[in-house]
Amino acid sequence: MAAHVKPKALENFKARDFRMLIDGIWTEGAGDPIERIAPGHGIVVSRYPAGSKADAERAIAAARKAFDDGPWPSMTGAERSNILLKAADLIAARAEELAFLDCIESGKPISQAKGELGGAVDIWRYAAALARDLHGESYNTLGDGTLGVVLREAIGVVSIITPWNFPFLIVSQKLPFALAAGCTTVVKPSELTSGSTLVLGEILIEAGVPAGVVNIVTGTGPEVGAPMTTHPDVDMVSFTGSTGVGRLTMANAAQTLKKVSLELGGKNPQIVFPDADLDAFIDAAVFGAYFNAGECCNAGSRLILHKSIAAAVTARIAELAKKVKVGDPLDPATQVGAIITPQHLQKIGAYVEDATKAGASVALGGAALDLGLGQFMAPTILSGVQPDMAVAREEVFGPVLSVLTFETTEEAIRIANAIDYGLSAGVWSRDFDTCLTIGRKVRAGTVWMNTFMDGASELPFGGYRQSGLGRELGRHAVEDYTETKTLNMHIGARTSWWMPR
């Protein structure tokens, strides 16, 4: 592998410096601003202010003014939903800014950094239909002298907090949903990739949100998070990350009862019968296992593939990942970038370390590249691997693909659902009854069937158990965002309680 080089476009960078918007003003935090290094470059890329509680409760006060006395809930759908296409625009228009900082940010490819802003682009002009097309019911069966009608009101305010693996997909699968349904917002990017969320806060003004719709609040989960979640103000909370903070998201939130939605971790299995399409499997086991360098809630990092067609199978992947470019996250024919932080490269070796002192065998990589500057994992095959090892069970978030096998279907669904996720799974089969027995049995938001990470703005998105609450995209999503009012009325006279003797 050649040595890493700094890349021209990085020749004369001078780092970015960002502020957080609260209440429509650009404002310094308080604190020493934090840097962050970009994981492939090794240099600071930018700065954000280092947001306090004192922040996220004056970004809360400005979202519950703007909720309680400002224009954005009583707005027509149609005023909400011109605004959300204009921003729609804006983003269009400033995609390659805002590719290029998620890629020096958070390490992932360019090319896939511009491939993750088109379909932020179509999710927002998604969500801005559906600002148009929410509505309620009504009920003329319950009588001649009532008429029952069900509202769908805005929730309130919202909490928003994002992870660093997907900056600005992630926050457009969450904010326009809610500003469709009329909801103000508070939003908290990750403290390693808050640029490109920064920058749509610029967007939003331009295209006409009103002061206090968005309030963007950069800073840690302790100082900023926890107060999102907790205070009495805010009516919703909407998280991605981890199941562990995830957990004490929900906690944090019980406090006050507030509606949570959680979008949380993965071990997603991809299935394989001996009757697949083997080409076809075998290109989305790769693109599965090391797309976005495996730091994917989807990845497909737990293959469990029939016994009389591992080994060949997993000869053929180890070749083809042979061929998968790792590098510099600014070259557009890289498929692999960085690994987020340096702590997060020994978690992933840890994993790799552990899997093979109980037993499994390394099959391909399995240990860090240098080159040069940043950090990088090989992409990585285990074979041997055992259902009840960790790396079978636990979210490695790294490009480590456990390989598993199987003789029976009843087999092959046992060891899927013997996890505590159910985010997604994959069926590989010429045969439909056996796609069908699988995706009804194995408990998983997604499942799918002879492809793997297909996805579209109107099907929804999100896990059973530990891999959360709710669900994301599809018509749904803005409903999520409301809460259902009764209105129950009489027509003509009302009996009395006390009838007359």
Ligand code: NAD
The other form holds:
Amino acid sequence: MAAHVKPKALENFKARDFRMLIDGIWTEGAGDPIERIAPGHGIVVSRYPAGSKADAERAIAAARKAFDDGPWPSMTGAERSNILLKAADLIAARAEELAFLDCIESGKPISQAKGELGGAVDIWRYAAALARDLHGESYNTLGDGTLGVVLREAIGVVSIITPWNFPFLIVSQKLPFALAAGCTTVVKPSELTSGSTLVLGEILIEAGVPAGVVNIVTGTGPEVGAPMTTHPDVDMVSFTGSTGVGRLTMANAAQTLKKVSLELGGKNPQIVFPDADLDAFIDAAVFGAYFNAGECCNAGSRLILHKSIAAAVTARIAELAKKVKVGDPLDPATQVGAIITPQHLQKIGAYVEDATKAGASVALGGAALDLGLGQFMAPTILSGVQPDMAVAREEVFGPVLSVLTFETTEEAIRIANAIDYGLSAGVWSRDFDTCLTIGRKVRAGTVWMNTFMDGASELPFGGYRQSGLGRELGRHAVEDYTETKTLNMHIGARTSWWMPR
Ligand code: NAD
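Alternate state requested, the form predicted together with this ligand (shown: the form predicted on its own):
Below: every chain and molecule of the assembly, starting with the one above.
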């Protein structure tokens, strides 16, 4: 690997020192801070406190007190909504700074990071709207003697644990909805990408969120995350990350029967029929595989192509993939940035090696790229992949596209469903019946038809099977952070159990 070259944009750059937020106070950690080395540049860019179990417990106590005694859950929906709208405006005002942090800490391209910030602002505004419309139900149909009212109450203290691949976007898929419902929270960002979440803490204080309502504790999963999933004062855990840690989170939360919401891994198929608009598909295949360097739960990492078009389509995808600009995440023209850590790059390489040993062929890429910056992986295509190979079943989380083939619609559905994940899928055909048949039979939380990886704050997102539990976004997202309470009210004389009248 060549020596790291500091890009021009980082010439006068000094690593940023962050503190964590507990009970409205910015706090140092007790030990040495966690140093974040930029994956695209190889230099230290951020230092966050290495929070401890005791820090997590102080944050949980602050959130508990803010929920039990504080003003937040008692405010009107309109009051909370106004604060969330102010937060959205402040996020928009600091979007450049937030996107820069996500770019240098995660290695994602700056233009993409800016796009994610735009999406996040929209989600905060959407959650603000929902804060005013959260309501229960009433039953006036139970006879003259009964009125039933079903209340939606904030569930309480919510632990929010997020991964490194979309640092600001994913916290924005959880926190504003929890706040809209009136919950208080402890947030733990990934120890690799905590910067933008800590800046969000400053924004929320400025927007008027009271002390203790949002606590942000940085540190590792076992030290800070684990107590957030076991502590009896936590009512709900909202987790996004790997399926392995998601499973552990659910087991931990089961000890005190907390509600859990899990957004986990994916191995998402795109099924392509010969009558599809292949120009549109080829662009979407390259986007689906290489967006965020494939470090994306939604990556379209499994192509299931009709046998009659597989060879020609794979060749065209390879041609387009060669033109994808891999490079310095800070370069506005870059489309694919760096890989999150050197260890993860090795893991991606091992998947490619194992697949070729199992009989797959490298149709493009297949190796790390030495750009004289941080760690990068060449956009890769593996052809001749069989459904039982690890690379066809497991989440590689890198820019590696596996190509499988099918002959009948039933076979395509069988291959698509023959894995443990069920996050998302795509189908490409000009035939309405084909699209709907696949849309209904593939077991995934989202099925895109003649497009891929589009999203909107209004549309629920989440996974079937081992891709998760529950849904984020959409009009029910706030309800996820509530408990249901029945008020069963009696009107008039009550019939005695002892002495029937
Ligand atoms: P990860 O599971 O390693 O870590 C996620 C978070 O959990 C981090 O904050 C980490 O510190 C914390 N953690 C680790 N061990 C813990 C423990 N014992 N207790 C509590 N918390 C713990 O995942 P990652 O590598 O950061 O992210 C990549 C994964 O996230 C991929 O599998 C990807 O598919 C998934 N993901 C899913 C979605 C979705 O919406 N479905 C979105 C983005 C990422």
